[in-house]
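A single chain, nothing else alongside it, follows as structure tokens in the form predicted on its own.
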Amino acid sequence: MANSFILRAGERGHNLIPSSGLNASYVAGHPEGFITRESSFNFHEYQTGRAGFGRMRVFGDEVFFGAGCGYNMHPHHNFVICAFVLQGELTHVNTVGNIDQLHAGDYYVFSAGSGGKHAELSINGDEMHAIYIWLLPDQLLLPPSYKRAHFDAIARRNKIQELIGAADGALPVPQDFRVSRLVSDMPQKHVYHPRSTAHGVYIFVLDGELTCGEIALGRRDSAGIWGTDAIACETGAHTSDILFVETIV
């Protein structure tokens, strides 16, 4: 029997971080920039939900405010970092070698590895929007590594892509663990399977509206499903935007 646990959008996380004062050397910006965070599970100041699910350690839905706000150059270690750009312009660097410059469908995995350091700054002013998930990686101290890639959603409508996992043409990542995406333009029935009923999958509504089982989710809802080999969904009247996030739990 299939487990499962809601979150709504206004039960998630918040926080409003400003570019000035305490946070001024990790914010980037003029001190009139800032970024909001809506927080699924447990993360620095908001400690009273989930602490994750499965390898998946954080899921973020950020927003920069302000021209050349984000984060200034910072360290990780032994975290994989997966963002997917929803709206503006986002630039990635980090000390692989890389000065990226991503829009809405663009996505990225960064391994930080054995020792890894980046930064993301939305430069022009416009505001960026970014799903931010962060996932242990299955051994420690492997070589920091960065690939990118591009969603097409008009190409790929109306079936889910595997974007990050073992599948053709997905970013490889160093877990047993995927990222799946629909766009739906029509009312129609799904069915994702994961791996093994040893498998969860986090279904994160981006718009639209969502249906799984007794499981009725709208915008910004969202749901963890495990124990289960089938998880039948079907899509609302209008356009629906679906992240599927699939770990061993």
Given for the second form:
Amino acid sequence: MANSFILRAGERGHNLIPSSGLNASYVAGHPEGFITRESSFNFHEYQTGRAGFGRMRVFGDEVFFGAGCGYNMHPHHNFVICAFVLQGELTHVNTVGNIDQLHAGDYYVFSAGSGGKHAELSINGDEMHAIYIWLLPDQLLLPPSYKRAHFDAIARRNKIQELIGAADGALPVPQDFRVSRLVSDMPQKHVYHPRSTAHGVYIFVLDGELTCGEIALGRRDSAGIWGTDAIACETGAHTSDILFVETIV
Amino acid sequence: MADADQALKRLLCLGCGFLYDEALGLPEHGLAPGTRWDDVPADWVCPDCGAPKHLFEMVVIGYAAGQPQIQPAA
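Swap state to the form predicted in complex with the partner chain from the form predicted on its own:
Following is the full complex, with the preceding chain placed first.
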């Protein structure tokens, strides 16, 4: 018997974080720059929603506005931080030793482990859109690491493609956790198979439409489904872009 | 005071991932090894990111090989 929750786009936590005032040292960029963050789960000031889902604690839908905007170098431990760039150019700098530039389709896994810092910047003046996912690791104080890869929406269209996990070409994470993406250009039926009924799937519609049984999701809507080993869904008539986040629950 | 028979806990800051392990305390921040989370002052904040105490989550996760580098006091 499947369990589920639905989180509509407008029900998420909303923060507008200016790069001035109290946040001036945390948020990079000119004083008029700002970040918008839509949080699916409780995060910082937003504490009235769900605490997380399985091992996931943060699912942030973020936009950096203005030249140089983003997060200045700041510290982390333990969390495995994943970023999926949807639009614009993200410059990621970390203390593992990487200066990386990511564009639409690029994604990274930064495992902070025993301690690391990173900066996330949109250096040019274009809007940078990214999804940030944080998950708990399966061990504390692991050696910090950084890996990146690219999702090719054209070559992989109409297929559920595993981006993070144990699949060939996917980026591994130290957790029972997978992220897959489906970009569909036509109405199509798909079945997502979690590893077991003890795994849950958080389905987030980046764009377009997705129907999972009784659950109809539009742009930026999401649903958590657990207690089943098969999730049947159907994409909408136009381009649909979906993330499936699978975690032990 | 916390129950002395209770297993020592580990708590993770949800703002940044900073770890508070009761067994280790944070001697450099005035919290001796063995200091229970309940006995950490209510106005204490994450030394790395400033998140308040209520934004820490108890975790049951083991250490990676070779960690922690600071051993708990006997």
